[in-house]
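Only one chain is given next, in structure tokens, and it is the form predicted alone.
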Amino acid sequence: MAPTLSTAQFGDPAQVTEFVVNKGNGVKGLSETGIKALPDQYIQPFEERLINKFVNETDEAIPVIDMSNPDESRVAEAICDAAEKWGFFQVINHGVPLEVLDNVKAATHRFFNLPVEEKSKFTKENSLSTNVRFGTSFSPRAEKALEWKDYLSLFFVSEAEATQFWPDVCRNEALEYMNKSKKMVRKLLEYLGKNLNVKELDETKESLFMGSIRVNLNYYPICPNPDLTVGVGRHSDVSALTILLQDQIGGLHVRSLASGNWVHVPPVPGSFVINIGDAMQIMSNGRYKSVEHRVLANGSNNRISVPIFVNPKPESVIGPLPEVTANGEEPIYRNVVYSDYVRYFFKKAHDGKKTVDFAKI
């Protein structure tokens, strides 16, 4: 049964928050009431809405890299070049079976189609594990304007922990997606590392580059006034590397370092969108760029995406790698405990690239 809420109630922000956040209906529940107008707290500031109008007027495109190219040095070079010039690229023929991708997309729809009382078992208040979180927007308590997105966040600790606490309807698919992507992730990190004079991904480097992993299932329901809000506001990721699986709807936009234009990342069947996160920008001393991106809301389709955030271990200290500064290059970032950096990020609303300044010298 679709949730019921009279239009009059939507005029009251407290009741919208109660319905969306506290009762666990999410924006999916809001969308399914058939509302014709966006509640006020989703209306973004003017300058953010302005961006919505100018996002497709450029012929720039992020690189698409074929990882099956037998000339591995060419692949590595293309990846490192994209990491420096764009901070974003897509990979095809990456070795992750396509059915694994289809399965995790289907599992995402299954989770979000559960009755509200089932999904609510995983809200901050109800979840039996701090590593499993069903929520909405980004940081509802810190934001002036909310984002039109629901998510399930799964922080991986161990297979046993996942078996115990991750939702049944998507657990196996999310784990398989994470596990089957590891080889590709290692490959990407080896390429990026070699280019920074990191000879091999030994244990120390492994815990810095891929010491912890989080999988998110994101759901962006149909929005009554998509031009007034955003699916996700401007931000860069705090990860070392983000691996994104998107469906065929599209909506992800990336800010071009060359022109400042917003460039759409078109869905390429069977591909991953890869982007550099702040942790990697800091460790590479600014050589690799974590770039601002945002997701538009959509007036005609429900969209899903499934990112894997590949992060340092929470207790890792991140700073410019000794391999990078060995040649006398001046460090532009200080050393920070990774969990402090992440906490700082989540304490505020999405605000473009401001988080990385936290680590600037």
Ligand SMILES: O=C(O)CCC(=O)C(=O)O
Second form
Amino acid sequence: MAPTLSTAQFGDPAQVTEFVVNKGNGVKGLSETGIKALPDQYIQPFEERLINKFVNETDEAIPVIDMSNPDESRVAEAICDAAEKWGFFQVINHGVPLEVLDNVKAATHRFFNLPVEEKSKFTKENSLSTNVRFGTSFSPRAEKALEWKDYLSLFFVSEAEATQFWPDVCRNEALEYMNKSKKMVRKLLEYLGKNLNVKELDETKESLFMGSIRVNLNYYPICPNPDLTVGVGRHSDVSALTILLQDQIGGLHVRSLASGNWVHVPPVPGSFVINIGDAMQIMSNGRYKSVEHRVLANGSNNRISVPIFVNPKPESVIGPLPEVTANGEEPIYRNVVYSDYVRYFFKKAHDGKKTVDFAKI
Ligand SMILES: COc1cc(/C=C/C(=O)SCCNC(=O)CCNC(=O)[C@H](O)C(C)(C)COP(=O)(O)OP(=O)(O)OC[C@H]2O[C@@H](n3cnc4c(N)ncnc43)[C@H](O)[C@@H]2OP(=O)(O)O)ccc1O
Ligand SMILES: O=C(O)CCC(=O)C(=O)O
Ligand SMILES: [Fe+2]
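Complement to the form predicted alone: the form predicted together with this ligand:
Full complex below, order starting with the chain above.
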């Protein structure tokens, strides 16, 4: 049965917050009440709305790279070039079975379709593990305007921990998705590393580039006034690399480094969207770019996406790699403990590219 909220309550911000954030109905629950107007706390300031005139629908597009090209050096070159010029690209023929992608998408719908009592078992207040968190928006306590998105965030510690604490309806599919993507992730990191003079992904580099993994299941329900709000506000990821699976709805936009325009990332069936995160920007001393991106809200379709955030270990100290600065290049970032960096990111609202200033010299 659809959750209820009376007409009078729609107009009261405190009641909406209670229903969406505290009671765990999320924006999916709000959407399913049949709400006709966007509650005030979701109205973004004018400059944060993605209005059509800022969106380049014509000539700019992020590269789509075929990983099955037998000329591996061409694949590596295309990936490194995209990481430097766009910070974003899509990959096709990546070797991850399409069935695995379909299964995790179905599992995402299964989780969000659970009754609120079931999903609420995974809110920060109720979850039996700090590594499993069901929530809404990004950081509701820190945000002036909320985002039209619910999420389940799963930080991987071990198969045993996942078996114990991840929700039954999506655990196996999320684990399989993560495990089956690892080979592709290693390949991407090997290509990116070689271009930085990192000869091999040994234990130290593996721990820096892919020492911890977080899988998020994102749900963007139908929004009554999509032009006034956002699904996700402008941000760069704090990961080393993000692997994103999106469905066929669309809405992800990336800021072009060349023009400053917002460029749509069109859904390509069977593809992954890959982006460089802040940790890789820092370790590459700014050679690879973690680029601002955001997601539009949608007035007619529910949308899901499933990012895998590939990160340093929380306790790792990250800074420009010695391989990068060996030639005398001046470091532009200081060394920071990765968990301090991530904590700084999570404690404020999304603010574009500002997180990386935390590590600037
Ligand atoms: C959710 O919407 C998002 C998410 C993103 C994410 C982009 C990424 O790049 S995620 C990759 C981040 N890297 C890692 O998770 C690996 C390293 N992890 C760690 O170092 C730690 O787990 C930690 C994240 C630092 C948390 O440590 P700890 O201080 O022990 O834990 P907490 O007290 O639970 O958290 C502190 C504070 O952080 C917020 N928070 C924690 N986890 C999440 C989460 N999964 N999603 C959202 N917020 C989270 C939370 O506000 C906590 O404060 P409280 O006030 O709630 O106590 C990009 C865009 C999105 O829209
Ligand atoms: O849903 C998307 O397309 C992107 C989501 C995103 O940027 C994130 O979760 O960090
Ligand atoms: Fe992101």
